[in-house]
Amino acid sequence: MQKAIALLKAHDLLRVIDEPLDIDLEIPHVAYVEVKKRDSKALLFTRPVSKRLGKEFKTPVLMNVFGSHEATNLFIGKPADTIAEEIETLLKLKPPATLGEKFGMLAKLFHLKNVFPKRLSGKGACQQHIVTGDAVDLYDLPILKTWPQDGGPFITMGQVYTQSLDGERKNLGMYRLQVYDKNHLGMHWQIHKDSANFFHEYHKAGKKMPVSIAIGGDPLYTWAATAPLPHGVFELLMYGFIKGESARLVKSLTNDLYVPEDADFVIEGFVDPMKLRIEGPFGDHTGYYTLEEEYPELKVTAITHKDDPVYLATVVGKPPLEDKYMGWATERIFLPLLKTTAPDLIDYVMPENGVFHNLIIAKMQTLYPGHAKQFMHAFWGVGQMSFVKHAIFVGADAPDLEAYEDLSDYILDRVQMDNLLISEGVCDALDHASDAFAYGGKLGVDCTANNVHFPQKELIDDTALLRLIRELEPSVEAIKQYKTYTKTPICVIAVKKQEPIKNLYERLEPIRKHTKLLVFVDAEKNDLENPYMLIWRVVNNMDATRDIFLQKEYIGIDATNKGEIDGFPRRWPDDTDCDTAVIEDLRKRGIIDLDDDFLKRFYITRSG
């Protein structure tokens, strides 16, 4: 972390805060209004307190490590473009048939000796300081609690490092960890990770499961443990092939784990698989909280820290936030990866106001009828891609993936009825919109074809068109149109609603020769002028099997809050909303210059 620190202040992507501010909203609130902005840099906080616990910390909290592209590529060492083409060459590496081939092979072969993590013997720097059994007290980290509604403190970017019952698989995730005294902890791995399998092997045999928890080190572990690697494969693999030198490991103190020797926290301890408790909730990255739910829960058994160490965390809530470059850093590494699945794949992205797993473009070279609905299938299979919710495919000649102008003008000339795909599927156990948890509706557009012939709409201005539409439907608040020049043109609706959304679809039908696709979205907390927040809100609101109403030329979306007029059976969660009078005062203290301009385009305040 000291090097990491060095680095950031070295390239003037670094802003240090020594005014004293609480570990509980104020520092979770700067870090979420810095990363919005920018030229956003990472932030050390050299004086953090806690007024709940009545202390201030020695140690220093640093955020937005990873807060920008420039910041991501340093700690990564290289572009993420050049890592995926090393990444394809060794994918495509063929016997060699010359001498100066044998060498280059030979060459490749020596570099990925350093892939694999080396074991050292003795303790390393993280264990400079140890304290273990009743002298544990994690309220001795400065720990934050992000969001108002949060059930606590959460350590935010921990690498949880866990093995199989017979040791010869190992894991590195990251996984939100809630505070719940001072020698327990909330597990949340969710029941589709690494982490989850292993743990049900424990409890099918009976055993207390070894976990240990590093914190800060090289942030590339951090990042590492992000990484959607193949079942069963170490993430620190990932880390030595980048880096092109072993991670160095030593032997946790109280269970058998290895962890990284330069980490700056390790916290060790056991779960037992027959004991879980209630966690949550939590402000997570898709910007709601997610609800509580049974988790398992860890017994500390030691903390360890080197010295000097600098606590490392993040804030996920609505983007876009440090998870954007990290996610952006896994999208361009991991594409020859998920090439080998999806062969015909060109390139993809995933939108960063689409939180990842609920939406993904991808452009790819299609060779016959009907092949991009066989690639909804294939993606829908694959690893980490079988959450995602929705995914637009589009064809070789598309623009530019990140031209967003362009793309989305492409995509809407292809939009029709038949272009649809429908299924259902796992979803991520944060999704809060499926009927279901952890399961529900996908879609799949495809955009490949040109074959949209239908007749141009009869355009009219908003104005005629609110008043047409409030004839038909006097609840109607507000409207705005996009696109209209598009052989889609979108009227997204704004409505108190009082009935389910499908009532209003069908009462609309006479609309339907002015607009081809209608957005419902609630009045309240949604502006109708920001395409950006509301495609977040789309993507995040909507469920595929429930919520999209199909005819030619007139489709419907229901991206309302779902509840008992609609015969939800989940609790519907609340957006992550900073506290306004928080946010008031670190204004008032300039910690954080903002007008209400940004407070409103990112929807950082409820009143904002």
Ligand SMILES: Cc1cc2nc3c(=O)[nH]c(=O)nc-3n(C[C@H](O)[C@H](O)[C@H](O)COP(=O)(O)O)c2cc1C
Contents of the next structure:
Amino acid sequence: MQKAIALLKAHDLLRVIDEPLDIDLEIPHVAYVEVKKRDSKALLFTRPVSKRLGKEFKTPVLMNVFGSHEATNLFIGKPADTIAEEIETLLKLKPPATLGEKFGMLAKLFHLKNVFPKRLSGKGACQQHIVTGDAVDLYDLPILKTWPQDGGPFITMGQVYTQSLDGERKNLGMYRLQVYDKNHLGMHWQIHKDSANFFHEYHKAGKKMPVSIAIGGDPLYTWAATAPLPHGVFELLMYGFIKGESARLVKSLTNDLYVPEDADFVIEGFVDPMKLRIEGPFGDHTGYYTLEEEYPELKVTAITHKDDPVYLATVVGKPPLEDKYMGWATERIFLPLLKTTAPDLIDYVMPENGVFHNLIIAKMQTLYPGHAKQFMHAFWGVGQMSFVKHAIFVGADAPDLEAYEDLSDYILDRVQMDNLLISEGVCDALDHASDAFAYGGKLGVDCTANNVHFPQKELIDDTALLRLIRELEPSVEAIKQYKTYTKTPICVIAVKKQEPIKNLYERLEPIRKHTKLLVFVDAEKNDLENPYMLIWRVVNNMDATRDIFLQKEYIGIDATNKGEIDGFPRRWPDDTDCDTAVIEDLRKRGIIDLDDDFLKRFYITRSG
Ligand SMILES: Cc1cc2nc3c(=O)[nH]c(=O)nc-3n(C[C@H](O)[C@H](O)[C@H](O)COP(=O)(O)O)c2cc1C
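Mind sharing the form predicted in complex with the named molecule? What's above is the form predicted alone.
Everything in the complex follows now, all chains and molecules, and the chain you saw is the first one.
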């Protein structure tokens, strides 16, 4: 981490904050607002304190290391597209025809020898200081409590190292870890993830599961921990491939797992597979809290660290945040691998306000009827891509995937009922909108067809349309129309919900001659003038099997929060809102500098 700090400084990508700041809310809130800025920097907090524990920490806290495209490229070592090209070249390796090609191939294969991690003997720098047994105290680390309703402090950038019961397969994953007490951590590996898979093997065998958690070291380990590699593929291979150098590992002191020798901290221990414990709530990267669920618990047997360690952390919540940049690198690097299952895929994006699994837009070459629908099934069947709730497919002639205005015009000119696919399946364990945990609706929209003919709508302005709507439905508080010049004009309707939204959609049927797509949101929670946060809300809150109403040329989407009125069987979580008093105090002290407009734009202290 000290090297990472020097690199960030050299590129003017670091701000150092020497003011004492609390690990509960203050430090996370500062990092949260910083990374939303266009010119955001990594932050080094040199004087973390805890009022709760009555402590001042010697270890500084580093946040937002991946807080911009520039910093992400810096730590990944080269542009993400270059890595994608290297992967593509490897995937397309053909037998060499000439001597020159033979040498070229040899060079590529020689480079691959560095992919495999190297095991070193003896202790590593990460073991310069060792605490074991009863002396272990997680409260000696400046572990942050990021959100007001969080169940406690959480390690947010832990590299979690595990292995299969027979020791043959290794895994590195990034999962948040809740601090329960001085030597117990909650292991939030979600049901579909690789360590959860290993956990089942230990559970079946009734054997304790070793786990080691590294924090810090080369930032590329941290990114690799988030990479969605297939089950059984060790993420440190990806590290070696990208870096062109093997990861150098040392053995943990109290279990058999190997960890990077240059990590800043290592927490070692064992999970008792027979014991689960309530984990959460935690303000998550969807911008909502994830509610309490049972997860395994780790008993910590040792904490080791380097001389001068730095504690690395991140904050997740409403977009845009650091995971936007980490996810962007993943999106680019994994394009060639995705193409192996979907060969006519040209490109794809996961817009940041779709928080990854909620929205994907993919550009493809269509060659036969149903090609886009074939891709929908393929995507929903591949690894972590299967969590995607809403997938829109556009043709090769579509605008650039990041030219969002032009792209949305293209899409809206092609949305037709016959080309929607509503399905159901696996969804992200964090999804709060589906009726069941980790299982819910999927929407695929095929916008690859050109020459789509729609009847022209009789457009009227917002004031006239609102008057008409209120005559039919007095409970509507406000409306705003978007993209009325396209073939799918959108009308966003803010309501104070008193009955299921489907009733309103049916009562508003007479307005179908003026608009095509009705999107219902809660008046209290949303700002109709803020399309960025509206999209975040809509794709978060809908479950396609329940919340889409379809009649020819008249489509309704219920993006309101669900509850008793809707017969929703689960608890609906709150948004992750910063503590207003903490934000105001940080502003007064000059630690954060932002105007009211910025607060509103990103729903920082409250929504809408
Ligand atoms: C900031 C951040 C926090 C994350 N937290 C979790 C988590 O708590 N639990 C989880 O299962 N995945 C979490 N993830 C996603 C995993 O890191 C990701 O799915 C990874 O590929 C899992 O590795 P695995 O497939 O080896 O299990 C997080 C990702 C990021 C970027």
